[in-house]
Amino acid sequence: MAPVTTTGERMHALVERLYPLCRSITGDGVRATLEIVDEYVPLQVHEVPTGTQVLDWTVPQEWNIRDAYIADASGHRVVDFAASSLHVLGYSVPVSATMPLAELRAHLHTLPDHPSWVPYRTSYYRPEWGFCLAQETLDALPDGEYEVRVDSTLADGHLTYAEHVVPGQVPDEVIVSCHVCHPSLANDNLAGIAVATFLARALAERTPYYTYRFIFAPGTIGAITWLARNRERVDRVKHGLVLACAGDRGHLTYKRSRRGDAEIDRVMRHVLRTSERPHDVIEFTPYGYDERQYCSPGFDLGVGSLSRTPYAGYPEYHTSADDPGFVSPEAMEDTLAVCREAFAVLDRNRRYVNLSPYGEPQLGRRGLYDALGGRSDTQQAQMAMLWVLSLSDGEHGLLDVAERSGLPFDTVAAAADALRDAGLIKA
């Protein structure tokens, strides 16, 4: 086996390690997932008891499963949970019975259009049991009696989620959220978990301006639980990003926040456009991932969503074809790079006030022009200083300067640093 060397390969190795675990919105699979992530970044794990009221929802009973199968008359397992956690309808109630195939069919789920794939199906909030299998497997089953066994428990327990915080220079927060409830699905959302984990590690290598809070929670009910438990301090959240479907080979897609013009929306649009990566920026819809919870009207947080191919936009979505081979190290590394670039802009997007606003200050006397001598981008850097001085009115940020001037954000930020150090502007 070739050694793992690149960050993308390390993220893909994490996806492969997490892939076999049976996850759901509660249960030991989520805990096992978080234990592995904790090896990469330290997590604070929260357990919320069954029956806890969380906004308009209630934490459900905890589901765990040990085994499940359909066996023919000879005892051969024709469908086996041990082969893939997708084979069981998520949150299946326990069952132990023998029945004819005609009766069993009502509890079987397939994908006739993709006969070799196994679908992912759940029944979180309605007592039900069932199995998912390939259509070609079902077609090969002869009539007869089958033993059906789901060795699961639904009992009072807990909903589990975790947080990792990268301290910043200020207590204002950026949240990065990903869902940890799906079983063996690599793109949705093990790739999101891997990118979030390695993004946290990258941010910890420096001292960011904002405090970054990473939320690893089950989809929908997990984000709602986090919001309910943080209602009194959610005003600290200034920006946010939901990561999902982060590893397929499609180009990047950014979904705006409900506001549509939140700072994170502008930053992501700027980074994607100036990077010249193929990409799409799409409008908010109240469907998809947990951005819809963070953006709900009562909270109205500036949270967008970053993915590659969007929610339900690829045939492999919610099927066994979304396996580790479907995601690539290069795609995950590209997603991670865009996140890092965007947060670097977000961290440096200050508003400044010109301390010498009456006429243009003499930059040469302060050595600012001389300091740029010999640089290939000297003229561009000089223009950046003039633009920063012109728009340092306490109302425009550096991103405004970059967009209005057409200059690279890094050049604008470097100019602002030089002007600040010379005492000509202040934040």
Second form
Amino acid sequence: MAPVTTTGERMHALVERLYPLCRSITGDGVRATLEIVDEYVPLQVHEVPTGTQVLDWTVPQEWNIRDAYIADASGHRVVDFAASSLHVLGYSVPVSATMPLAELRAHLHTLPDHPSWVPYRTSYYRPEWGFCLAQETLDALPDGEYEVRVDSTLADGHLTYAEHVVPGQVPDEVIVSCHVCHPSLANDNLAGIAVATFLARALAERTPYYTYRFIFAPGTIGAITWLARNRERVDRVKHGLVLACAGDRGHLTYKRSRRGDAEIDRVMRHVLRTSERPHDVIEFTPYGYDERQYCSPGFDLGVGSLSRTPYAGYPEYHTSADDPGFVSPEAMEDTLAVCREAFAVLDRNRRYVNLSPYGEPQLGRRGLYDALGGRSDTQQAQMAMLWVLSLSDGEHGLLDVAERSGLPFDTVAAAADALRDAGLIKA
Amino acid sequence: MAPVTTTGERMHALVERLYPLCRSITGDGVRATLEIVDEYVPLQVHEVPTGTQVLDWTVPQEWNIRDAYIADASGHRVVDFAASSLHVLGYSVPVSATMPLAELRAHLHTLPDHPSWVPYRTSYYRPEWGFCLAQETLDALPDGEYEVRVDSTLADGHLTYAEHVVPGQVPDEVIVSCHVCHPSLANDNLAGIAVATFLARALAERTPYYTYRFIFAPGTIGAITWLARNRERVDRVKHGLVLACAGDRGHLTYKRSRRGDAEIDRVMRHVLRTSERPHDVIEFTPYGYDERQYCSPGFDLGVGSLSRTPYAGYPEYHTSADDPGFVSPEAMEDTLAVCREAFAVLDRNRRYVNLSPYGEPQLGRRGLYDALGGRSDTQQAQMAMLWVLSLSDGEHGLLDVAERSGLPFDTVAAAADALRDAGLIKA
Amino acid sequence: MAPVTTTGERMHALVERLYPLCRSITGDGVRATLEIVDEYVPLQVHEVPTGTQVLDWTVPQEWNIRDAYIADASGHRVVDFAASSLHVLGYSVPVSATMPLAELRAHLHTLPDHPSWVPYRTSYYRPEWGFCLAQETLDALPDGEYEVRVDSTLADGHLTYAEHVVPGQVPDEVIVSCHVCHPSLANDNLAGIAVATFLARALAERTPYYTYRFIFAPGTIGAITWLARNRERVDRVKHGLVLACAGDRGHLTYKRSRRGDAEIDRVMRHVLRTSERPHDVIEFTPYGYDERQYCSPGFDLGVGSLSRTPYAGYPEYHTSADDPGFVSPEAMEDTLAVCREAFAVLDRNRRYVNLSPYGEPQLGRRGLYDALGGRSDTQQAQMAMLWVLSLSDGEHGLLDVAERSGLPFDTVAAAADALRDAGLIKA
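What would you give as the form predicted together with another copy of the chain, now that the form predicted alone is on the page?
Let's see the whole complex now, leading with the same chain.
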């Protein structure tokens, strides 16, 4: 086996480590997941007791499972939780019984259209038990009596989520959120967890402008819990990104925030478009991942969502076919790269005021032509300075300058740095 | 002859009853027309005396006509008002004379391009007499003396118009206006009168949200009179529709209000587009029918105009070829259907406020998933609830929700009803 | 030679007179240019002393030149300023020396891609001397010693610019600005000077609505000087146009003001579009000619720029190939015509208020139908009156009326005149 060398391969190795764990919206599977992530970036883990009121919701009982199987008359396990966490209905209540196949069928979930795949099913808020299996496994089962056993507990406990903060120059925050509640599904959402983890490491390489807060929480109830516990300080969240389905081989898809023209929306569109990657930018819908919560009308945060093939848009979605082979190191590395590019733009997207706004200032006298004279990109750099001066009216940011001028954002930002250093503009 | 069974056929029968009457902007023809309409929906008839100042205008003298003809030397009537009300110039002053054809010609109106059609001509504000006839009739007249006689009166009297009100849940009004001043022209505007009449009956089937006021009035001076007499209460007119040319076989045309984005404009566009009928939506122009008056800049009401082939857009326009055969039961029924669909949307297009706007409310706990679980359109209904919750910020109405979500308006409105009943939103 | 008869030919004759003069940002070449223009339209000439602070800049020393040449060992002038003002580097410091060709080369500028053309080069703010010559001239020079001589002075003096004002009915101003600092280049900007000159004469034919101020000033420093000296009264500049590259055979290009939707932008687009000339309308960039200064964010004037082939968009740009043969009488006449059409629209683009806004006023009673009845454009004229009445709400100007109605601006303006005379609208 080749040594793990690229960041993509390291992310893929993390996916593979996390894959076997049986996660759900509460329980030890989430804790074990966070412990592994903590090896990469230090996490602050929060435990919120069952019964806690969180916005319109209540933290449910904690679910844990040790074993689950269907065994035939000879005691042979024909469906075994040990083989895959998908085999048991998420949040399944305990059961220990023997029943004929005909009776058992009501508790079995298959995918007739994909007879070799095991579906992923849950029943969070309605007490049920059940198993998920391949249609071809079911078809091969002879009639007769089967022993069914789910050795789970559903009891008061906690909901677990974690945060990792990369401190910035200002307390204004960018949140990056990914759901950690799905069991053995690689793209949904181990790839998102892996990209978030390595994104946090990359951002820490030097102090960013914004403070970046990474949220690893179970879907829906976890985001709602985070929002409930941070309601007083949510005003400092200026931008955000939900990461999901971050590793499949499809092209990138950015889903706008509810606002539609939040700064993160403009930044992501700019980066995707100028990078000339194939991509889609789609409108907000109140369905999908936890952008639903962050963008609920009471909060209406500037939070978009980055995926490759979006939510439910691939046949492997919520099936055993979403395994580590379904996600690729290259795709995760590409997702990571776009996040880094976008946050590099976001972080530098200041709004300046031209301090010499009457006519053009004489750049030559300040060495701003000389300073650039020897560079091959002189003309672009000079144009960028003129554009920054022209649009630094307190209304336009550097992203506006880049988009109106057609110049690369980096060139514009460098021009702004030079003008700021010369005292010609201020933020 | 087949029995009259469909609404379209009943509207067409009304057109045929009204067709022979000689209407003008004042006079007994209008009164007789309103008496017939009153058999279908009770009308409040208004009589406004000659000389009354109405906005910038003055109610003119009343015109009535008993007989009119051109007779040849042998006393044979070669042009006879009894055969068609179109034969006399509208508002023709009385005349009784004998003159050679050469002299008579200055008072004759024909359509050389359509030699068998009789044109429709009027001279409301300049005293004249005249006859309209087919070019081929004129061509067949030998030279010689002719007796001409118009037995009309032009005297102080009244301008007549009528209203019918369908009371709603709120005093805010929707006006539906159609002109009643044209003589024997079926599409212009007996079809509009018939559609308005049956629309009023349909709206009364259950109490609508808005109060619907139907205005049957002569063109221009009638609408101006109505506005002059309702100036103090015109603020309660929230929306409106002018119905004209409602029965020909062309596709539907909606002409926007002067505002261009009034709610009625958005509703009509939505209904026409989602119904997948061939149609046109055209911009406002200050020409056409009485939308000119309702949309004059001092009033600027949200009043659009619905036609099939629009104003002057068909060769039969203002000729004897616009006869009952030119309009069809099916076309009138289609116009009526679109009006009903549009008013059903308008009537339900509330703007709600999400009372649980922080995160998504837990729908399952309130039975809002269960309630819908058994229906085949479950997924659309759930999406509709999420969309209504997302956009119920006091700024967006249900039509906005339908347009942004791509969901049918009815589904959205049903979701809003369920959410309102659950106490999650309020109007 | 044919007699000079057309305005285009007269403008071309002016270009030819101005062509030989050696202009720069200061000096006698500018003065001589302005003296010639003054023969056509009287100029107020301003002299601003060296060292005067103008916005962020300082008026530089004045540069004058009497002679410059490179002579070979036999005394033969191989490059001679007398043949073309382009041969000397603009603002060249004096030099008198003998040196081998190898050493001289560092001071020589050519265009290897166009070996027969002489480039135009300057060094305004860095003391240098140099010569510009054809590559083929350079290639033909044998090695050896050459005498070089630039008989120039760089000394305290003045910066010269001029104004010509066409007084209007109101003190609000339209500025027309063209740069006068380039030596023997016809399109850049003698054609602009010629068009501006004849435009001023045309506007004076009858008192315009606006006051039109023509500015003939050296590029950049001249516009900055004008702005610095008029800072207190710049508020009265409502619109403006920079004229440059006005005579080549390409189609017209209008570059929007920084605002992008200033009235001049809308007027120019309207005139270019409705005239059905091939043309381009391009967005503002903070590069080009003196629109850079007028549109700097502190001033942000509604000043656009009209060219034919724009700035640097033709190979002859800033070379000896931009000679009088490069510009044509027809092209200059076309540029002039568009300026006149645009200012005719701008001058009449009033915003009226309908004084009879409730319903349509009765036009017939006021003779407004009669007045137009005999004209072949009756229907357009009537439509124009209805449109003006409809949109005269204090928000829309006559250009809005023309654009929304699709009617010619002249028809709309005539309708407004008639309505104003009838007391139905007021400005």
